[in-house]
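A single chain comes next, written as structure tokens; it is the form predicted on its own.
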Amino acid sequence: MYDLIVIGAGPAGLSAALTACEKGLKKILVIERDKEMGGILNQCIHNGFGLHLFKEELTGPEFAGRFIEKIKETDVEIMLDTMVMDLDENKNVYILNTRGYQKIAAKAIILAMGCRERTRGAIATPGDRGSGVYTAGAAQRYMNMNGYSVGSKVVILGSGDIGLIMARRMTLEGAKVLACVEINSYSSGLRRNIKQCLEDFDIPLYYSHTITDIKCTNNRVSKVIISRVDEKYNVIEGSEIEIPCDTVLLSIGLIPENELSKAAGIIIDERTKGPVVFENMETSVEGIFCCGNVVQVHDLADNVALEAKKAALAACKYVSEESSFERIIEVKANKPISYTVPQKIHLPIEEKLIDVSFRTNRVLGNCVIKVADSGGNVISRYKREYVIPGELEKIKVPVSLIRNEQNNITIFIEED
């Protein structure tokens, strides 16, 4: 039996395995379905990684390489080209690879499977079904890892970060990015990516618009029709714009990979689509922890790696049977906050501050984030010049302010 099994060898999984190894766990196994470690970072050849964690600017492969080099110096076992077929609440892992079907077990498990892209079918984009429609991540892999050009005249649906980055990437490779179309009145990407990937290249961003038709000629995309939508996402008649193109990239959101989590009986938060977690990243199933994009979609790989360290430290305590908790505090959120991570807090804990992250569903300026106890009394305040949906917001809640009689805290925002 292993002390710890980590599922996924992206930035979350590698960071978690390294941390657990540094804390003294002996038998650690990392399982990865790909043929190499690094996860999605291997195709992210742009820079911007590592600023928080390594205090320097790295590309995605360079960022992953820092972890890969370190893990190769340890006794951590790496199992590549291996698919995890099932996981149960007793921490049994069922895997399939070239050696066949196996059952292995661990004292603790960390889930770090990442997330996947939403596809055209998920939003029922109307129109012809010809070639030339890709998710932004698939196009990124084709270009950066396989050396294939996916098109020459491009329209991007959605303003997620991968789509924004691909707008710049394709422009630099000689393609013409004609438009980025966003159904909301705000972008779901980082502000820096809007500036560096769209504005710097004079690529128009159409807010409150969506693709209402895709036309194909000879089974290849030949044009798209975009239309304006109202506040309820209803198409406004007469607002149609025709854009000739040969390629459509979809950057319409990411979904945490949680089929294994569900198989193990882990409670899933319908808002995040990831597991409900405690402040130490433990799920509703004792001894199973999770971190990174499998919990919630992060905006920075640095934060994924840091969250993985937290999960690994908690897993180490669990394996050594050092964990003991007396009660649970529920973390609630009021609109426009969409959700919080964690959703629950163990007490007592050693930490003096509890990290809470969340996203809003609309843009707010000059606001105050407030934390109230179960009686409605505000116990903590955090001033912000703005809060936007595209960026993950974080606060630190002092544990000393959570009194013994409380059973929940509520986080909300008020504009000045």
Second form
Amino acid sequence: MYDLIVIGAGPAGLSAALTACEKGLKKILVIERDKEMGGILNQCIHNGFGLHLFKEELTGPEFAGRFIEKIKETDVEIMLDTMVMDLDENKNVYILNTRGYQKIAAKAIILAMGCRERTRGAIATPGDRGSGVYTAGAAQRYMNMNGYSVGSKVVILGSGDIGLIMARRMTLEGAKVLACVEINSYSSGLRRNIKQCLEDFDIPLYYSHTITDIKCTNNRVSKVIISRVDEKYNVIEGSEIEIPCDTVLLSIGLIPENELSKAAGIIIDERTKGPVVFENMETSVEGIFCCGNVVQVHDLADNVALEAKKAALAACKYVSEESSFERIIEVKANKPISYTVPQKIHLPIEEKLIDVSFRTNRVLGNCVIKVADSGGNVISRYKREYVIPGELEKIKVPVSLIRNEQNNITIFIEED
Amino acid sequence: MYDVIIIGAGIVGCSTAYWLSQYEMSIAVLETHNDVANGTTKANTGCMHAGYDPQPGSLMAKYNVEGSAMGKQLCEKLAVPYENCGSLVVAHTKEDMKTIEELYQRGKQNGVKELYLLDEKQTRELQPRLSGNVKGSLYAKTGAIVDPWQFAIALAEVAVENGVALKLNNEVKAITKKEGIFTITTNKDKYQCRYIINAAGVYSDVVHEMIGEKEFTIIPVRGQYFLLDKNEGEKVQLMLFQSPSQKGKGVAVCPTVHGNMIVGPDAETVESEDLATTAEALKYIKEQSKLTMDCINYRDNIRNFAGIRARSDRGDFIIEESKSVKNFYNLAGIASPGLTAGCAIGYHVIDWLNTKENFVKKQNYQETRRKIRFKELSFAEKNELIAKNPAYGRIVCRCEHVTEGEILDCFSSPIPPQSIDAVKRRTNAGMGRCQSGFCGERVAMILKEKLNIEFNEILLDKEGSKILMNKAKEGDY
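Please show me the structure of the same protein in the form predicted in complex with the partner chain, now that we have looked at it in the form predicted on its own.
Below is the whole assembly, all chains and molecules, this chain first.
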């Protein structure tokens, strides 16, 4: 019996395992389906990682390397090339690797499986079905792990960060990126990536546009039709622009990978597609915690690693102590806030501050984020110059202000 | 020189090859594409219809009912995923009720067994999730679902094991006949034979007219689909059809043998083999499906595709010797229920050949196929297999839990895959919710190694569908 099993050795899993180890937890196992640790960071050879955590600018593999080197010095057991096939609410983990199929168990589990990319099917883009359409991350893997480029004349659908990064990467590799097409009137990527990956390379970004048809010649993409959409995403007829190209990269969102969580009976939040979590990253199943992109899609690996620490501390506590909370309150979100993490809070707790993160579904200028108690009284305020959907927003709520709350708190935003 | 050449390796051609390969004769199959089952056979609902739909007395009725009866045992023999889930035609109005009663009578006439007319309560017991206002339904217990490409691949694989020569990438360009011997010229080669079986699907009229007179016309009818995640698959217990009306046949909402939900098809006459999906048709299907089930979450769609049905101008299957060319047998116009009928159509080709001369059964022939599907094995069987070959302990496709061992297996099968999608059709790798986002690259690298090809020769599916174009500047990694 392990004290802790961590599923996934990306930034979330590695940071969680390291923290648990530092806290003195003894029997820790990290299970990774790939042949090496690092997760998606291994293919993210661009820089921009580590600015918050290490106060220096690292590439993805370097960032992962910081954790990998450290974890190798510990007694944490790492199982590579191993797939978790199933998980149950009793914390039994069914694993498959070249040594066999077996059932193992742990006192606590941390889910750190990350996320996957949304595909063409998810948005039902019509047209031909030849080759040349890839999710941005898949193209990135071909490029950075295998050393091959997927195409030479590229249109990118969606302005998610991976798509933006790939726009720059493909350009540097000699491809012509003809357009980045975003259905919303705002980007879903980081502002710094819009600047550094598109603007610096004169790649046009078409807001309020989408691909309405993909045409193939000899079973490979030969052109796309892009069209303008209105506020309700209806295609505006007559706005079609034809762009000859051989490649379409999709950067249309990420979905937390929670098939194992569902198998264990964990309650999933339909908004985040991740588990409903408490302030300590515990899921609805006691002793199963989660962190990173399996919970909600983060912008920065640094924040993933920080969230993982929180989950690890809670898991350590769960293994060694009886829980002492008395009640649970809900965290509610009012539009334009799409969701919050956590969705629930244990009370009372020792911590002084609770991190609440969320995204909005539209761009807001000068505004105030407010927290109200169940009586409707505003108990704290946070000023922001802007809040945009592409960047995860965070506030710290003082526990002292909600100590006596019995039901819920509500997070909302008011524009100035 | 072959005794028989079959043109086309869809379900009909493969089934014909399978059954004929049990006889003493030399056979070749010519296929345009780089894999079998790469046309109509790979893009349909995957239904084995019970047989209440075709007009009594038609060839469709005959072969549908016979194929439906054959399906289960044949799929068992060939290790093809098959599930006898049954089907419902759901009635929402008084007229619908009349229609399903007619279908019931028609089914009886066609010899369909286990047909029942159900009231609302009985209907909902079988299929709890249905849109409101259900009046009743026609329940066909013998209706089943099947993995359509596995079906054709399995038939073809056994045929090849029995000595059939499968010539992929051979598009028929011309046919001549001299002194009773046909010469078929393809883009690659010339082949000679004494009998031709025309199973060229959408192109069967074109192929026939390469040597014969115009006896029929194929009208390509495109049908589009949504394939949804397994989350949605759980909502549908059996095949759900809408009551046909003057407005059309409606769209079906069905489970697949893989656990997904499939919704479609519409029916649109097209000029050529245009397999594009269109915004209008997808919108129509979405709307139309609400009549059957209003709780389908289309955000969980994982793929859209279109298939072409080869409808003949006679409105029925064409299963006959050409009137203008002796020893040329047409299996044409095999539109729906062609997947169901396919195995029976192939079964009876020998009847025609034996009116010409006497072909006898071989002493020894293969009838069955084995296939390892790791995830279907028991705990102990899994470990046994991994002990023998550790590649079964390595998952390549995360969504569908397909092992490296299963993928390597298909390279030593009688018809090794030539593309990423060919691996998908054989193993399910890439069929899942991430649509090969993760495993596509792994499968591509296995293909590169196993086929000993360059990176820029790796194909997604059909000829020309290259997935990689250039080396990165840094060179080989």
